[in-house]
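For reference, the chain that follows is the form predicted alone, supplied as structure tokens.
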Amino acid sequence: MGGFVERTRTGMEGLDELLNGGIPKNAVVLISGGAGSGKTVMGLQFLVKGATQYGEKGVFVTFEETRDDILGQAAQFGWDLAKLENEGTLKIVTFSPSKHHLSFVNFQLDEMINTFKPSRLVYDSISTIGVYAEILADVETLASLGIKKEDLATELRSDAITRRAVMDIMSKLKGYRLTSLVISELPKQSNFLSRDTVSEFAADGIIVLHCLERKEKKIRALEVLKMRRTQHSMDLIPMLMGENGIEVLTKEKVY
């Protein structure tokens, strides 16, 4: 792929091997999958391993769960997020579409990135931007996204604002110069790789998580569909979620 590529190790057994040592540093990678496929766990594990194994600060940004929910989910895998917060290696930032305007969210993230100076970020999830769509339909926000309110037909407004906001967020994350995982819900039988249908085009990498039915048994698997400056398999690779988190079984395939 030409030249040395500095990489951010995920700390997930098998995944770094699959990615020739990890995710390219400062890349924005879309983690997409259905409900229960392990997206949030992968994001948390990425931050925990960064803090505990590689000495890298991380930020977990969530729009869908409370701080207590995140702490509880992490505790199932033996990850003490409160301890990491106290040690100054992790921040959990929660927002709510009903309480926080998107411009406020972006301002708060800018301030936090500038003061905390993390190396890793997880955005859970960009699918929530669709919930913001109606809230976003005001003159100030439309102007900040370069959209004239009178140019949007009413029936197209939410869609157009959502897509423009997603592209703006992806661009902002790239500008932070962090290695970021952006989580997206993947609707069943979708022809796209994200709910918003545009974030996959802006991302530097795409990892899709699956929860498959095989002979009345559920099997977890992942696909690396895109990763810039990285030679990788595009096969469906088995994935386990055990007591220590996610493990990718790179020597096997699911058929």
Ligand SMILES: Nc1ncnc2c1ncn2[C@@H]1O[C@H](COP(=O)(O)OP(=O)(O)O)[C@@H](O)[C@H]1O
Second form
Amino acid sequence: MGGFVERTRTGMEGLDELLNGGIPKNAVVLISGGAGSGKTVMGLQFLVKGATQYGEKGVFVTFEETRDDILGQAAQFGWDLAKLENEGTLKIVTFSPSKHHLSFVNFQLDEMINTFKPSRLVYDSISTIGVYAEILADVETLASLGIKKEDLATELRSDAITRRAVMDIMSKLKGYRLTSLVISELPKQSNFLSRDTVSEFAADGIIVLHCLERKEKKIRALEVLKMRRTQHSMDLIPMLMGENGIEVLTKEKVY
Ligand SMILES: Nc1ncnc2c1ncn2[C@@H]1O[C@H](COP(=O)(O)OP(=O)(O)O)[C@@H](O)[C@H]1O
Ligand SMILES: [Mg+2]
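Next, give the form predicted in complex with the named molecule, keeping in mind that what was shown is the form predicted alone.
Every chain and every other molecule in the complex is listed next, the one we just looked at coming first.
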């Protein structure tokens, strides 16, 4: 297999093992799963371990929760995000689709990444773009995306905007020199790995988080569906969420 590939450690030893050492540096990886599957916790762990174990700066971008929600959720696992922010190894950035235009979000991200120069970024979540698209299905936005209003029915228009906006964000992330986890909320009934149906193709990697019902018990599991530039396991691997965060159990079987 190809030459030497620099890696970004995920902050989960078991997951690094599945990936032959970690995520290839500068990759954009989709973290896909249903509500409560552990996407946000995994994103936080990626940044906290990055900062504390590897001295890498990280940014957590959220559209879903307030800053206090995020601080509180991290504290559950003993992670002091405010301390990391004070030390200059972490930034939490919150946006709201009801308050901020998508072009403002993208502009702010650009500015922040160029000045803060993080090695890691978590985008929670790309599914929010669908909400933006409904708000932004106006003529001006369509024009800026090269879409003519009369060419599209209303519902197609917001789908087209979503896809285009998602592609824009994915290619933007690929242009930065950082490794990113892009969280995608997975609907229960879907053949796709993202709501927008395009980010899964644009991503360099895809990790799916599952919550399985087994013998009246819920089991958390994870699978790496795709990871460009590296070999990886394709097995369904159990994971635990304990007081120290997520643990990926490579030695056990899901049954
Ligand atoms: N302190 C904790 N210990 C163990 N599990 C927890 C703890 N806090 C939250 N959880 C579990 O994590 C889930 C939420 O994970 P989260 O990453 O927010 O999910 P997602 O972002 O995929 O919706 C909760 O539903 C709960 O099952
Ligand atoms: Mg979440």
